[in-house]
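Listed next as structure tokens is one chain, alone, in the form predicted on its own.
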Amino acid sequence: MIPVIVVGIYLLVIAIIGSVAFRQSKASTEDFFLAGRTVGSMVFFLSIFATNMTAFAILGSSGQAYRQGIGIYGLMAASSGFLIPLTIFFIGTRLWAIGKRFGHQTQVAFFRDRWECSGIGTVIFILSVVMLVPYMIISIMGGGRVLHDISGGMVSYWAGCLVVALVVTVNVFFGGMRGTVWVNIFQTILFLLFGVVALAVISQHLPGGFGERIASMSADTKTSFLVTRERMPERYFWSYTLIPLSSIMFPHMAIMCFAARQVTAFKRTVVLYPLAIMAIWLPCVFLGVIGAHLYPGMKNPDGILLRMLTENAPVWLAGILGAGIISAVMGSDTHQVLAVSTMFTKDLFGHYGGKEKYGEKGSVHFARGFIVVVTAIAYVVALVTPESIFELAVRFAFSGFAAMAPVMVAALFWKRSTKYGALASTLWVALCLAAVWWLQNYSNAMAPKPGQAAAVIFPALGHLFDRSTANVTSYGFLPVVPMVFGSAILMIVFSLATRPPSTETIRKYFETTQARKDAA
């Protein structure tokens, strides 16, 4: 129980600091949600990077190259280090830019307001929440996961989940965004550590090292794929690029950005960021490629990180490591569920006359409430949910946000897109996931073993949709290829086909105060 009383001590420490904030809070939206828009530059960095770090990068990475082999780096850790700093620079800044000069607090704010459509962006808003949904669940599931098998089995599956989420409740119930940025210096330096301790520990305890465990990996023809790219064909490996777009289209991602002080605070984060990604997921990966020739044969691959923590490491080192798994995993949670209940208080309840009727204190009373309870059915799904933490979050998550990305980038840089594109590429984007979700329990009794080739789901229609060992795929490529250029086609033609806002908003948006002045 040693480890489990250092996660303990962990969690604890984590919702001290939520009660801590709640002390220095105002009773306004702008504060709960935003931290009154006062976020500096390294905690904002800490913030974002530990915002989109969660059980996927540390447990999904690692189990996923336990599969899939050392190629799951380059899938998605090379990308995701160029596209996402791009990103947080070019639509990251402009959304400060803007939050900060109109008070848009949600990317669902701004659509409305720059496409001058209100139940259009409910549905924006519904699908928004939809997608963000299974991410929660992600979180849970890893948290539950790790005290589970870091435990040994001492606590239960559903132990673990819950106390994650009361711990997540508890910080953001109180402490809102402030505790959740204060939790998320603490939290990235411990997780940002985590991989390089992780990997010198265990190197430690490995017969012959790292160097010999390699060598026999390549020499062995039944685990020579793991150390290349032999599992994964090219149109799979190259579709993967596309999924860093979904980062940005995060609502809490995007949330993040309007809390920033100043736009300085984005200049630090693009330098870091690719830095401390490589400090996450390349021991990560690494260590899950090993496991998968020390522990062939296991049931759970997402558990294999932590299997080789409670073999190889002390107890009490094992328990520290197991803090800094959780930390990635709540860093991420935490944003989330605040993110949530944001988009619920200010893009719902706060425009449909939630404010008006019961003022800045009911407005933060009903998240409160909502955090709760958003809380508690993310709970439920992950105790019934037996996916693989990677899959579920490439397949629903990212891959649906990434087709949004189009949307966003429309609305910050096209004055001709109108609302009616942003609705096509909705709709499609919502009709696709729906599809991929019944295509993928369709074919699940046809999914090929590893290694074999993917399977036709209907002969007919030819390789539009293949089965994988795990996927969907159209002519190879995964579901987020079509989804993405769809969406950036339909919202193109729409918007051209229709009406473009008027000219008082096209000249708020896109012309200089300057420009302005001149005008009138």
Second form
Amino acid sequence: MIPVIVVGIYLLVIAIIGSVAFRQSKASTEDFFLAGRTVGSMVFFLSIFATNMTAFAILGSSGQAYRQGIGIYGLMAASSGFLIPLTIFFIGTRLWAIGKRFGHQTQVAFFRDRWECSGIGTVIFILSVVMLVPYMIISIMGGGRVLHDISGGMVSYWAGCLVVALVVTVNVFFGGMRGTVWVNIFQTILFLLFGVVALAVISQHLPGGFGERIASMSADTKTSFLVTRERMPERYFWSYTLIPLSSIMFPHMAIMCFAARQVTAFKRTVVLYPLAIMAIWLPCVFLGVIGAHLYPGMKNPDGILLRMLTENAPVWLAGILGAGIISAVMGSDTHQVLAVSTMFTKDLFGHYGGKEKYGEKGSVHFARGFIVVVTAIAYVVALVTPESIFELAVRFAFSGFAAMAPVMVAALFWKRSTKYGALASTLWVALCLAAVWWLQNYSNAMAPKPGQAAAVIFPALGHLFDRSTANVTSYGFLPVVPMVFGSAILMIVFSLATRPPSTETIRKYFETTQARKDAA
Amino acid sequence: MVMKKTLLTLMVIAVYVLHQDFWNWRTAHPIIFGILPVGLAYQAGYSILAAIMMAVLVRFAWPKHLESAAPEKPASPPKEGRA
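Please could you give me the other form, the form predicted together with its partner chain, since above is the form predicted on its own?
So here's everything in the complex, that chain up top.
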């Protein structure tokens, strides 16, 4: 009961912050979607980090470590700590400047203007929404499951999903971006503390201590794979280093970049980002590995941390730590809901005449109405659809957004890039996603068990398409590898083969304001 | 200027390559601080290295020209068919 009360208080605080932010809001889309581009340095860091971290960072990381061992840290956390700050540094800062100069509030608005084409923006919009919405739905599912587990079953899954959907809706509906970033301050601090506190509490109760456990696992051939990477293929590990390219391409991350008050806000963010990832992932991965030794054979390893906390932490502390997990769920979910609403309002409603007809105030009303409708639909879908479908869709979405990174890089840094290059890349990504989805389902029956060699899907094609336990691979590489390189090649080839945008547009995006003034 | 760019690019490439610590793949030893298998300790150290790399980039490759970005005009609708 106590954990439910603690989490309940936490959710109430979140809703209150959203309503306080409402009182400070103005009736403009820039204020609602981007907090008037006034997010300061530290808040920017806390908020962009919350945007990118989901419950996976706590529950999924420990669950994956339970299944695959310590390699998960290098595979997902260390590679993200390297690449995400780099993309924020090179891409995020440029997006911020372009948004500031020309008033863009979404990536799609930038692409449309940069390549002088409405259609390319619409195609990218459709693909982005198709990839983002499953992520939003699975966040609601994750929140419902966590509330159910923390409460020991007192809160049913449907009620848990409902609570998460309602709190997210209230927070975003009233507060917009301002409410969301205010809440993020509280949320990020809470879940950054989660790992360290969980580690300290569990270590107090663990018989023999961590060192003895690790030594014992290392000495036993049945468990040694958990403390090494002997079951993790090197090509799989390398392939994964491309996945964090997706981060800046997720609409909620890119939109967050538009919201900073000054570009200097990015300085602190990019330096602290790898350390913040480490603060969450390292304890969670470590505890997941220890948990695999303590409680072998769990049917749902994602519940390992909750089980360790329930058995080793006082109930009030388990409640606070539960609130930390919910923070991770909601921090990201609120940004996803806001991003979908921003895109529909700016890239569809506003772009196709809604803004002229209904004005700024009408656009904000549309956005608020959309938020209610989209979370209601997401909630219903979360109840009636198996989670596994969305887990797969989200996995593919990371590859898809990563493969869209060459489009953004070309738009920002390559004058000669064209809308046809962007279109070819986008269609390539969509085609790959459809093909991999089909191959994944087709090969489910032949998926090997963990530790076994990958199965060849079509013997006549050799290792072009293999099936590992969880993924389709190509010569041992994850699909993200051909997707990213194919996208980059198509961008280059089709751009070189077609006419570039007008000189006026190229000057607009590639010359500084001063240079253009001087030239004039 | 060119020298600085080259050195910074080499630094980023070197840090990227260091992520692939194949020499730690099949062993847990030495156990660092008595609790961390070497593969995990290495990658944790790598996260710190990534933060240092970003600090160096912020210090020596910061896009200062972006700091003066100011609103120019509202985003105009795309000019269809000009490309």
